[in-house]
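In the block that follows, a single chain appears as structure tokens, in the form predicted alone.
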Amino acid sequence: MKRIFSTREIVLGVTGSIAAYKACEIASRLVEYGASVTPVLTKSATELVGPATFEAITGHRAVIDMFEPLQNPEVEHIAVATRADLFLIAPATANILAKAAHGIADDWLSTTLLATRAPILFAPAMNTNMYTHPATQANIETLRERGGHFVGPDSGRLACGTTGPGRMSDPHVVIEAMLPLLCQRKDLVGKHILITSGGNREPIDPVRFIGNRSSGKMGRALALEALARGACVTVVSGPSETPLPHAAEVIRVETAAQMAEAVLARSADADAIIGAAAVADYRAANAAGQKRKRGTGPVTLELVENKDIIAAVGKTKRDGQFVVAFAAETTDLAENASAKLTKKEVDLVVANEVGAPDSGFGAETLRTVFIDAQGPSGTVELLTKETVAERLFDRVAQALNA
């Protein structure tokens, strides 16, 4: 996130929807990621949230009136429109969509939308009947045809009490939708990336299971990076605590057998397959159909091996596919991972140390080294999972575009 947002100029247009409060969180997160945010509020928006709030969050004066005296002469619509990297309209009411579609320029925001050539992302928010009205739908289609981008709206209970489409997407979803519009690397456009993520739950009985500590953070970082670089992304995910990107196709599974079935059914159509999931190596040979009761004496579990999913993919990969395995190790990191490169017949192994507080499951960082047919890429480094994803897709893109 920080790599893509850092130093970028974002114009945040806030219009008169009750969802305007969500724009405060969006602004806060963008500033946290290093972006420079210029807040622009319509007069209707100021009835719902004060400009001082956005000024405190962004450190920039909120622009409201077209003809107000300017403390900074650079804060005017042509200058801002020229230097902006992205316009985000969140929330986007039916009114601003209609103005933008028909070229109406009667306030600061609508005027600047005409002047900019930066990408424009709309996050609609309105009553269901307003959103589904033919006029609004026609305006959205017009804006799409002109290159406008949209995120949401979601369906659910709205502030007016009705239920249906029209609820503005959550801030993290809106921010995720900005990534492909700001990322300068587009080396995965037209590529389909298949990623496994999370862990597995192998049942002992209907109540208990064998599991592991996978958080799914690595899978999320990989999916975000691939989406930002223009790929179509499918994630086959076991249970995890980390939400996956809204724009990815997500296949939810629990057991290793379910994950294997989902991956192998889709692997032939993927350009790259990345096995980042902590797949359960074993399962109970005979899972009980009823809950095992306490007090019946010692319980012995017979475990049998699950299929090695990424090895199965490696053995059947077609020409032009690129297959990556993640290898979680507690000792002899490079040596153990190198053996897996040959055994699994993959193109690249990302060896990562688990069990340390700053590396592995649940951590934001990994002690890692990349290993291919030429050997380790260097020494073991402590990297953020976002950096691991960036470097991995540098390798993937280079191979796919060779």
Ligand code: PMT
Given for the second form:
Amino acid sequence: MKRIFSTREIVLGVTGSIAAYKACEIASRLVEYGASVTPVLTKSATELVGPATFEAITGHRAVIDMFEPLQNPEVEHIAVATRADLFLIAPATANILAKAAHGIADDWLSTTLLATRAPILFAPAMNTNMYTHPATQANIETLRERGGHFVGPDSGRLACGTTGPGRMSDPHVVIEAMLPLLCQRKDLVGKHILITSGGNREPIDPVRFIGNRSSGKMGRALALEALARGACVTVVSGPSETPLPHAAEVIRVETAAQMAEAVLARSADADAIIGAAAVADYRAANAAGQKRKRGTGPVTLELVENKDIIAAVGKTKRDGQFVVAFAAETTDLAENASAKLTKKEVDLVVANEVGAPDSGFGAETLRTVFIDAQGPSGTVELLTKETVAERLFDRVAQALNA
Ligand code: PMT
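Now show me the form predicted in complex with the named molecule; what you just gave was the form predicted alone.
What follows is the whole complex; the chain from before opens it.
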């Protein structure tokens, strides 16, 4: 996130929907990711949220009135329209959608929307009948045809007490939708990237399983980076608490056999397949159908080997496909990872040290080095998972676009 948001100029337009409170969290996260956020509130938005909140969060004066005395020429509307990298309208009411679709410029926000040539992302929020009304749908269609972008709305319980489409998407979903609009590298447009993520649960009986410590953070970082660069992304994920991007197709599985089936059904159509999952190497030979009772003395569990998914993909890959394995090692990193490169017939291995708290399972960072047929790309470095994903997709894009 930080790489893409850092130093970017975002105009956050807040309009008069009850979902305006969600814009505070969006502003806060954008600032945390290094963006410069100019908050713009319509008059109706100020009935629901205060400008002081946005000013405290962003460090910038909240713009409200078109004709208030100009204290700072930097917020003059044409200056902002020209400077902005992205306009986010969250929440976007039926009213602002109608004004934007019809070129009405009767306040600061609508005037500036007309003046800007930056991408505009709308996060609609309104009552279901207002959202599904043909007038609103026609306005959305018009804005889309002119290059406007939309995230949501979601379906769910609305402030008016009804249930249906019209609920503004959650802040993290809105922020994810901004990534492809801000990312300057568009080298994966039209490419399909298939990623495995998380660990597996191999049942011993209906209540117990063999698992591992994979959090899915690496898979999430990979999916976000690929989406930001314009790819279409499928993630086959084992159980994990890390949220996966809304814009990715996510296939949830539990066991390695389910993961293998899901991956092999999709791998032929993918341009690149990346095995970041900590796939269970073994499963119980005879998982019990009923809960095993204790008190009968020692239990011996017979384990049988699971299919090697990334090796099956590597061995059957077609020309032009790029296959990446991760190698989690506690000793002899380069040697073991190089052996996996050859054995699994993949194009690249992301060798990473696991065992230390700052690297591998659950951590925010990895001690890692890339290894391909030419050998290691350098020495082992401690990198954030985001940076690993960025560097990995530099390699993937280079290979796919060669
Ligand atoms: O999820 P996080 O908490 O963010 O942690 C990330 C990670 C440490 C899990 C990740 O960076 C990582 O290293 N993933 C691979 C872990 C692993 O299983 O390594 P391995 O050396 O056992 O397997 C090598 C490769 O074969 C991997 O691409 C793995 O997905 C694949 N494999 C392994 C066994 C199997 N039966 N099928 C496979 O496809």
